[in-house]
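In the block that follows, a single chain appears as structure tokens, in the form predicted alone.
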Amino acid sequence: MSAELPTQDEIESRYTKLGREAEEGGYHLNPDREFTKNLVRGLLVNEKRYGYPSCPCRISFGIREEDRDIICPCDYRDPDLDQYNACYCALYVSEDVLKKHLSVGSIPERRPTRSERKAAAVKKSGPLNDTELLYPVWRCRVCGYLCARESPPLVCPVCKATKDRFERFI
């Protein structure tokens, strides 16, 4: 299956939209415009090919259910930003990278292999009782926003409070 290549207008439009959404959410796009636009091109190609914008730096299975973790912004963005100051493909970067205090280095792949993901799914497939959750619940101490994930977000999507303003709720 071949995907039609995105036009320059489509790339520019998505680039602008991603930049606006990133800043509104407390994130930053890589300041290298050409590099970032090439990533945006890859996202658009994948969106046309698969119907969803999977990470252009990872191998997609072409099955939304199996690729949910790499639909941009992927599940690994925040842990990568927290530990390496950029996400795996370096589309999103930390404030220090944005201000050129740090450069983007090599970022190891966090995504489990297909067989590791299937094994984890089998472990999690048992019934949960009222006290068992797959992920801890985090609460923003500023606005009360709740989210269930391995660690709190870098920035609250509601009030823009930083990660240190979250507490484990459950």
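Quick caveat: nothing in here was measured; it's all calculated off a predicted structure. Residue numbers count along the first chain shown, from 1. Take the two forms, find the largest set of C-alpha atoms that superpose within 1.5 Å, and that set is the rigid core. Compared with the form predicted in complex with the partner chain:
- Core-superposed comparison between the two forms: the Cα of residue 157 travels 2 Å or more.
- Core-superposed comparison between the two forms: the Cα of residue 101 travels 2 Å or more.
- Annotation: Cα of residue 144 displaced by at least 2 Å between the two forms, core superposition.
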Contents of the next structure:
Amino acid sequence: MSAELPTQDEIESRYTKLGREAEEGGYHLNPDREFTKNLVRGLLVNEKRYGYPSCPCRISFGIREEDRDIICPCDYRDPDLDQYNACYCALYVSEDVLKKHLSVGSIPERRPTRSERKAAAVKKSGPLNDTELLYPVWRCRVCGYLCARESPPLVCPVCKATKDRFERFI
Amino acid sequence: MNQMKMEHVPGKVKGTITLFALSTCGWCAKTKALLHELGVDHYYVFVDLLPPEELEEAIREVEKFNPHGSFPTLVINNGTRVIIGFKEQEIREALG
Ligand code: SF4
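Switching conditions: you have the form predicted alone, so give me the form predicted in complex with the partner chain.
Once more the chain from above appears, this time first in line as the rest of the complex follows.
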């Protein structure tokens, strides 16, 4: 699996961009710069390898539909920030980590196992009951943003997740 | 198990120690560095760098020891002990 490696400049500029976007959205990057830049490097490696920035701490087969939940920021970031003060990779940390100088560590994997994911995919493919709605309601799986319109926005206005990260909510 | 290409790092022999890791993951890097620091003989593989046709088999191997198939997974003596994630204390205690 060879793909060109990200340059130092690419790492720096993505690091800056992610940091800015995080702060704008009320999120925070891990203050351990070296550790964090290494993860940003991993994100860029995956982006070059698979075409999307899948989680650097999770394995990918390079199939976007199977990886939608682990495109960074993943579906598990926010619950992990709430419970453990950090996302699974510890790229993002809670405000408490910054304020109270908490240390973060390796946390349990929240993503369901492969067999659980397969079972869930089969279950979910049934059609939703059509209620009397004028528009369907879409939910961003990353941040929970809801909107009622024919189809989800191209990019979530809150957390910048792409259209395919939305699920039909009602 | 070892048809997969594993790197061997020579050192003090404390059993058969195999680290399944990803080249992009921060906790994997810390685990690898800790094994180095402890100077224990071990094998490791960066699963994300394997050729695509070997990926499925490698993940199944990890899932045998860790149903989540997550990384890092440290397997000691063919699964007598399995340490999932970067658990510094636990690793030091098991291999120090
Ligand atoms: S937010 Fe999720 S995908 Fe992104 S680095 Fe953290 S754990 Fe990985």
